[in-house]
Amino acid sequence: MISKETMKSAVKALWLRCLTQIPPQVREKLREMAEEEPGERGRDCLKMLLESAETAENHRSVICQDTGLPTFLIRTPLDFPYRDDLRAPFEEAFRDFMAGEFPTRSMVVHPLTGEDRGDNTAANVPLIQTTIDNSLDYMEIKAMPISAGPASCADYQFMPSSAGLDGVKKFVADTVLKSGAKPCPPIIVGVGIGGPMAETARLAFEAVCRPVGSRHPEADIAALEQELLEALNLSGIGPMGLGGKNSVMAVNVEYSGVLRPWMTVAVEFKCWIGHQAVCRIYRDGRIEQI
């Protein structure tokens, strides 16, 4: 049987590798962006931007200050054998943290009172979801912050069938050109279209949680992925919003399906951190963190 300790430790090892590394295919990503941007300013940026990942990762320091609305995506066999309170290790580990183990910026606070606990847990948050998947044989926790500045300029839009692919390109790269250096660039975008509001804000969160490089398995999805990301490419708003051809590192697209009369679609952002780690548990009890 899996105990809370274990959960415990698997959620503290997760959350400060999320905090303090970037993942491995955006290091690759900015240092591609770096070698090809043509602007001194925006490639200077970049360098600056990956030298501040490696003191954070060397020194175990948070890369922004910005910690984020702790957020955690589970995957689970039902036959899992943990039977303790699922939320328990996810709040302990964040109280342990700011009591002394690893204390950062406490950004999280009721909505209505402004109450801060001083410990980045509230009602509900640790943010966490939970997926039935019997096809593993291990519980898998992926951590992803979700920064303000990103948040901030998320949206989502209804409108009619008629509008078709053209609305919904047409949408996208205003939201994207409306939000300019609000993100810090160069952003990762997420696209949901599709569903009622609930399930296309959740297919956008889907989207912009895949790593970058990843392209949908349907061509013609992949395909308007890439023209996003060609498009989104030419506003010059470039790395932290200083100009240049390196405003977007990934565009990922999912979607489900919709009434007959609608069209629905949401963009949500992750800024150039790409704030993102993963663990499994074994059922032995083994951790490995991915």
Contents of the next structure:
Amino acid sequence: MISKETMKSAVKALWLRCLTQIPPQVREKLREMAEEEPGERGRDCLKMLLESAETAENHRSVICQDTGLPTFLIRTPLDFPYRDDLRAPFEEAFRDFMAGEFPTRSMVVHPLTGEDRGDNTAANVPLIQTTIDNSLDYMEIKAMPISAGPASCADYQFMPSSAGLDGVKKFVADTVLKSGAKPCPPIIVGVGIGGPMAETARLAFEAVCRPVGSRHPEADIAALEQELLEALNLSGIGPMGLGGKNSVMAVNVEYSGVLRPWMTVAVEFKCWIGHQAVCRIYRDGRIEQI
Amino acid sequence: MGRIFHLSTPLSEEDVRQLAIDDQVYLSGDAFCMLYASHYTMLLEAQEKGEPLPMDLAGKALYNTGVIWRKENGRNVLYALGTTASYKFNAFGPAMIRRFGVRAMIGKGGMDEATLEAMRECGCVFLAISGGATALFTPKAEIAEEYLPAVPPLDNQRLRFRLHEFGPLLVTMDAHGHSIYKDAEALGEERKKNIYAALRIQG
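Now show me the form predicted in complex with its partner chain; what you just gave was the form predicted on its own.
So here's everything in the complex, that chain up top.
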């Protein structure tokens, strides 16, 4: 049986990793971009971002002072041997951080009263989304802070089905152009297509969480991702909105079925840090940070 | 590549008028944390009521940042300071420059045309830091004091920083009406056309 303490220690290590380290695929992509960015302003900026990430990792300090709204995606088999309260280890981990283990800024409040518990927890926060996956022999937890800048640029649109793929492309282009410097480019763009709003938004979120450099398994969707990526990098927004060629690091697309008369699309953003980390908890209590 | 300047507060009008887009500044001296709209409104409202301000802002810098810090054994220990988007405070930019003589706005993403006009008129610049450059900039600043007492747990960010060669800060809006953000906006329509063409869609 997996104990609450095991879960909590896994969550703590995971959260610290996602605040202090950038994913290796993001680092690789930023290096490529820094090599090929034609303008000096953008190139200097990209080099500084890489240096900042490296310094944060070496000093075990946060990459950005915006430590975001704590969010966790769990994939687990139905018979995973954890029987305690699922939220408890997450909430307790954040209380321990704020009690002194790893102080951050309390950024999460009650939406109407402004009440601040002072520990980055609130109603339903940390956000925890659980998916049952019986093909797994372990529980996988993916952690990410939802940062204020990029998440504020996210958007959803409902259209008639006649809007078609062109309507989707236009909405993605307009939403990214409108975002400008706000989401801290070069950004990761997640596009959700289909479903009613809750599903479209979930898809966009799932897409933005997919590793940089991954491609959708279906060739048509993979081609759409590439087409959007190339087109959006004509925006001239550039690193940090300072102008330049490299505005978008990746465009990932996910879709679900939609009602015949509808077309729905949602766009999610992640900043250049691409904050996320993954761990696995095995049935014997072993924790693997990936 | 712009020129490199090492400047200290209080900044004079000449200090900032000499700066041009793409220059890099290493700033020493005082900057005040401006994270929430309330940080601006409480100062502007105090002045309107004729009350004294808790600090002298003339020649100083405002800094749009969120700070991770705590008091430990009576010392202010700074864990992280970064940069937050400055467009959120566009509404206060012109008044802060005209009424208080602020000479530098440190932030990211730039500010609007009304603020740019006040910068041109009075002599003030926007100095940009990249978001997520926290680890590089934190060692170059310390918390001198709280310019107003904290309101726990809602606001412990009323901080005066002592900056030490804090940079490189990129001049992205100068005191002569130039703004790289305005330039980018002007190119927006043309770029939109290029993107639509690449996606084979109609405007």
